[in-house]
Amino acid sequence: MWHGRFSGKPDKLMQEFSESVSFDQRLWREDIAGSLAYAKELLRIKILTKKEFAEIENGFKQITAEIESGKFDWKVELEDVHMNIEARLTQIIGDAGKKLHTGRSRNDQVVTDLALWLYKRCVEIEAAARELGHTIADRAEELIDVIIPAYTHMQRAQPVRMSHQLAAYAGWMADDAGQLSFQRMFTLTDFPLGSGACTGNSFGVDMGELSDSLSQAADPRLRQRRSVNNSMRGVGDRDTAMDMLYVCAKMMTHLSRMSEDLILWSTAEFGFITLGDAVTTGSSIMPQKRNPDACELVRGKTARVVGHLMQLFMLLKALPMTYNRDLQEDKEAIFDATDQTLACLRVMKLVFSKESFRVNRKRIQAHLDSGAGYMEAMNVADWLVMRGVPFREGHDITGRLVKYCEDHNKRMMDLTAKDLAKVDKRHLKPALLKQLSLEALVERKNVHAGTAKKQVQARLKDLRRFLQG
């Protein structure tokens, strides 16, 4: 590749140390698509003849068939996907293959390949996020009448419809999918092809035409003539990749929080749900165990994806302009982060499937009937406010009522008029006893984002529209 400058060969250890073809070969489709777009431009500016362009097209068809059939010989000594494909093209068609790299550098080539690859990966991950959102929304609609405790500080706070909490999860997926939709289009802006090594192209290629061809290579419906405005930035930054990894890290954080809730809900202490055999495993020593492995692995892989984002930040933070070989380290982070995110979305869809996500209604009701956490307390405070008691005073009265229950080992639902009078005869009237139900408190939250049944159902309909995109 550079025999004119060097008389010797890199040491075998150096070849193995510096190669990237073992992982960047997955860019082969994008590399061929970018090369064909560039070949068209070389034809337009008469660097290539029509005969040579046809030879290049046919050569790439043969290479595609070889790679798809597993017969392509990837060579470490050729370093990367770009040189492997170019070398094979030249081997097949001769001198026309040698012309293809005219005015082009691997620096603008690799960023172009990544942009095309990231577009397709955005499409896949966005679709998976929307599918997971719909699956969770399915469960939410089925469980509209199931009430569970909501927690703050991991202590029981107020009653909530399980569907309301599930809708929150689905809402995360809708938002993440929306951001991916934007990110998908952003990957196809600022195409760097034509930037050369770092200062541009000497042969007058039309970067707008290149961008248009590349956009259509990613998606035939697109027509987008936008190329990078600065050649140094075009080859020297990885902003699109960082943005993509940020979305993945955020999405994985959402999946991890869902997983943590499901892990807790499936414990014997909670018992709200039982996760199915498809997403759980047993113990090697304890025959009674049902371990929530799918959720635990999602939680664990989140650290991996967030770590890849941090890796990319650290990779870029001290790089001088423009391209440096350090940037070869971006691809494994990008590939693995997106692979893990896509896999986790698909696994969580399985977790939330009707077969795997089984709700233990009787166990939940037993938790509510226990009175633990005194979640009815908000009913008391609200009832007092509705009768003209200032909230802070009502808060104090309610707190004293809760303490009375604790001291006398009573549930709030067991209180009598005599009990209320012992705490505050002036304000706590017998009529309050009819209001001490969790269902009443849930229905009282009749605001746009609240837990009243009609509001939750309305928001689920809105959510479906968002998930449709």
The other form holds:
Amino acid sequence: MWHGRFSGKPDKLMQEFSESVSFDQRLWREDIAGSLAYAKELLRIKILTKKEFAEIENGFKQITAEIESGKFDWKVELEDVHMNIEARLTQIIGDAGKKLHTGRSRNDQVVTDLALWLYKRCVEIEAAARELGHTIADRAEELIDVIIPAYTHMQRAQPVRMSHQLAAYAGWMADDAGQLSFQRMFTLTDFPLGSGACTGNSFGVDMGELSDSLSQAADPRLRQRRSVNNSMRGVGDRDTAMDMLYVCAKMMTHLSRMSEDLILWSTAEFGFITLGDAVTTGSSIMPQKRNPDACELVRGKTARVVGHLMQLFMLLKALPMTYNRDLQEDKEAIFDATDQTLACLRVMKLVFSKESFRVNRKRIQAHLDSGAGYMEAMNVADWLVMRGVPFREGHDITGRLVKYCEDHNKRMMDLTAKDLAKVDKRHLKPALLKQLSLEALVERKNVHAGTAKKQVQARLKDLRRFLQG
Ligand code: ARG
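Could the form predicted together with ligand ARG be shown next, to go alongside the form predicted alone?
Below: every chain and molecule of the assembly, starting with the one above.
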């Protein structure tokens, strides 16, 4: 392609070192779509004749068929997807193929391809996030009466509906999906085709037109127009990809936290849930084992995706304007981060399916009945406040009552009027004993975002609406 000014060929080692076709060939569809849009502009400005344009169209049809049927011969010597496709086009149609690259550079071509590709990915990931959110919300609705401890510092804090915690997870998905729906729009306005190598087009290619036609083709509902308006930024930054990977990294962090909770919940120590056969594995040595591998892998892959985001930051942070070959290193990060995120969303949907996510109500009840963690204490402090005791004083009295239980090896629910009187005769009246249930404590948070049944149910309804998008 550029051999005019060269007398030798690149070393074989250099060829293998610098090729990207082995991984960027997955952009072939977008590469052809971008080239067709560009050819249309070349036709408009009369660089191409109608006949030549028709030849290009037909050439691309043939190439599409060849790639789809696996017959296309990808060549490492041609470096990347762009040169492979262009070379084949010229081979098939001759001179018209040689005109296609007029005023265009692989620098604007690759960013355009990536934007088209990322748009489709964005749509897929957003849909998967919404689906996962709905599946989690299904479980939350079914389990509305299950009460579990909520933890701070990994110590039992206060009782909560399991649904409330599940709704927190589903809420993450709703917000992440919402963010992706914005991201999708930004991606669709990032077509720098016409920027050329970095300074724009000498032949009158209308970048705004091109950007419009590409975005309309990707999403006919799109009204907003905001084309790239600086050719140097157009080829020299990767902002859309960085934004996309940020959303992926954030989503993965959410999935990873859910995974961590489920891993803990499925231990013998917690025993809140048993994960089903579809998402667990056994051990090659210990016949009794059931390991939560799906969740562990999601947690592990989070490191990988966050790493890819960091890779993009490092790639860009000291890069002189404009395009530098370093930027070729963006692709594997982008592909893998989005592949992994999509896969994890789908696996987590399986984890939260009715068959896989099995709740051990008896075991949870046994935990609550053990009285461990003294979660009833908040009832006492609240009760005192309602009787006019300043909260700080109530906190102290309750603290002494908990200490009494600890010293006498008693659960709070076993306390008698005599015990209360021993700790604080003036404030701790026998009427308090009827207030100690955990259920009552859960129901007392009868405010927006609180744990009372009717509140959790109302928020779940809102959530379904957000998840619809
Ligand atoms: N394969 C290259 C990449 O992904 C395409 C752009 C190459 N541009 C160039 N001037 N060598 O970045």
